[in-house]
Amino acid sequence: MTTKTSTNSDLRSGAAKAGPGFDGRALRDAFGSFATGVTIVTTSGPAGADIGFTANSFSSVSLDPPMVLWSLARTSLSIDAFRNCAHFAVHILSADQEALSARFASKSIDRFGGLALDRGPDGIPMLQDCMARFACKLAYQYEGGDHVIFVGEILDFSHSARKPLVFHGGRYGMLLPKQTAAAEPADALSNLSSDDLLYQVSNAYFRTRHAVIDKLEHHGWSAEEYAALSIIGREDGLRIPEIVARSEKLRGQAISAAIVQKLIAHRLLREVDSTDGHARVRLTPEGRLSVLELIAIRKSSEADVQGSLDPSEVQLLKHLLSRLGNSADAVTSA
């Protein structure tokens, strides 16, 4: 199949026709209301140089023959390389590859530096660990206003079951499968179900916390000692009443001042005088080592709990829990 160029003389000459008084920013925002995936398109340029950039202008075209298309601004520094290439590759990014997308959208770094690559036809660079990738032969190219549209015939492809990186409204996002609507409750008591939001949050909290506490106890730590050292680890130099108050806010139940005194007696904490006349509590070197041990225990427990989730789901869960917490704070302060 040979590469063909559109015969529209106005478009081929680059004469972009002005719209009917459209505001450019508003039109861009309107285009951005369409959610897309995110891709990186690569090829080999002059002297075999690796060339690639981030694009969301990708679409499937045909199954028979298998074809895809994407577009590139005519002002792009890579336009000549893609106009003259014989092959290119399209990589659909997964939800945990936002940093890779940002890297290939940047003009100030070596986009391929340090990356492990496979090689496709003509030695084109092929990125690894993407949600899907397509090695293509350039079949057609068309002038499309201020962009050039490239159509490729797929020579080879691969894909995985990862979740995609999504772009919408100028921001990255993740795909969340829509849940089926819950049936209407038959009576008031049916609202007390496992589908209740507060039930789900509480159940998840107690189950994950229980996993942490089990490991703490196995290593000889109590939940109260863990709470006290965690607070001091984040805010070294608090007074004992401040430690107690923060523990109540974080745990819903205050630790006792006796726990702090116990840690002082074990030389994990020490009291120091301050300029305001109030004794403050700081970690000792032994205490810092204990905090590191507790962090390792917590991270190990988190890894066990997150075992059935992929990284994008963990990121989404943290985001939603943060929003939920902020909403609760707003209601409380209202």
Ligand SMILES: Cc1cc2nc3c(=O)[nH]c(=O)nc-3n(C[C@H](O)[C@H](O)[C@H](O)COP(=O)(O)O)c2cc1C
Contents of the next structure:
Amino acid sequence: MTTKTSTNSDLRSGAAKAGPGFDGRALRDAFGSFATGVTIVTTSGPAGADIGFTANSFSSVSLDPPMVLWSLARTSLSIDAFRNCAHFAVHILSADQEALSARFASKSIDRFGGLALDRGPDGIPMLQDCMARFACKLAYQYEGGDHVIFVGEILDFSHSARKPLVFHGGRYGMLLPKQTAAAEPADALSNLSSDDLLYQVSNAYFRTRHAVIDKLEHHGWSAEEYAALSIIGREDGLRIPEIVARSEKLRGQAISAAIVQKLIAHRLLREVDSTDGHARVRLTPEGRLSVLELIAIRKSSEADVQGSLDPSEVQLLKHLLSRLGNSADAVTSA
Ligand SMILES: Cc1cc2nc3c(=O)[nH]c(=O)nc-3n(C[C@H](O)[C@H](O)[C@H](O)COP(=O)(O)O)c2cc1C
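Which structure goes with the form predicted together with the named molecule, now that we have seen the form predicted alone?
Below is the entire complex, every chain and molecule, led by the chain shown above.
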């Protein structure tokens, strides 16, 4: 088979070299451009020791008979255990199992320490609570350069519908299913459609904010009181005009100074003279308790509005909203 080298300047120059003179870094980068899931492969060593390591070289091979493969570096400390094993297990990790992946790729950790295990054929360790799990009989092994390729026949498997952990370009990631493109809006008014980003952001903001305000009111707090107390909770000792200014920046609408005065009258806040002679507002012990109560209300309505989103989607949403906010800042300051 001949290998065609590319002259496309977009490709990394090292990858365009032919033959054994490849730039190792560039080749590694080129391999890393293939997005994979992440697995942990386990077996038992000769003295019954639990053995396992993180692998993204996993691939399904055959449905009938059911077979999978993965490869292990010949320099691996586990190579002899896998070469001599009769059975192994492959565990596919979900998006929230990045720490487990890191643990099974680290040499300085007791990889199985404290983990709840099931036992498979020959007593091989089977991790619990993974997205999918295959117990396999070792069927073949092939030399593959500096790796050994192991092929297993599946004896048993389980699977649950979760979001997978993804590995790409040397970094962990999450899967974001592509959305089908929305139809072109018929006119300017229908531009305010589900495809309009700013509409979606403000619509989500107002709807989630309502959910929080409803809950606050249910507990006898107004949105303005919540804003004032949470600003002072974060930055005790502000002056009243500073609290008002911060509230405008945070909410797009300033609270009135009268709200702060009301909280002072209710002994949740107190005014103290600072060294510069300007009165500053501090939380009283009762005020501190109220801030804790408000945080609890806020957390509980946050859990309500997250509804059907899973933790990885929540993490992704926070990340994207923060990036959106930063790019909006860059536009306004340009
Ligand atoms: C996401 C990820 C995927 C990996 N995939 C493989 C792989 O497929 N094969 C391999 O030999 N090493 C792979 N590694 C590296 C091993 O997990 C790591 O070198 C481990 O220390 C090997 O353990 P051992 O030497 O104790 O056997 C991967 C590491 C990570 C973080």
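Positions refer to the first chain, counted from 1. Note that the rigid core is defined as the largest set of C-alphas that superpose within 1.5 Å between two forms. These numbers were taken from a predicted model, which means no experiment stands behind them.
Undergrad: Would you say residue 235 moves its Cα by 2 Å or more between these two forms, aligning on the core?
TA: Indeed, residue 235 is displaced by 2 Å or more.
Undergrad: Checking residue 286 here: with the core superposed, does its CA move 2 Å or more between these two forms?
TA: Comparing the forms between these two forms, which are aligned on their rigid core, residue 286 does shift its C-alpha by 2 Å or more.
Undergrad: Does residue 151 count as moved between these two forms, where moved means a C-alpha shift of 2 angstroms or more after fitting the rigid core?
TA: No, because once the rigid core is superposed, the C-alpha of residue 151 moves less than 2 Å between these two forms.
Undergrad: Cα shift of residue 245 between these two forms after core superposition, in Å?
TA: With the rigid core fitted, the alpha carbon of residue 245 is displaced 2.5 Å between these two forms.
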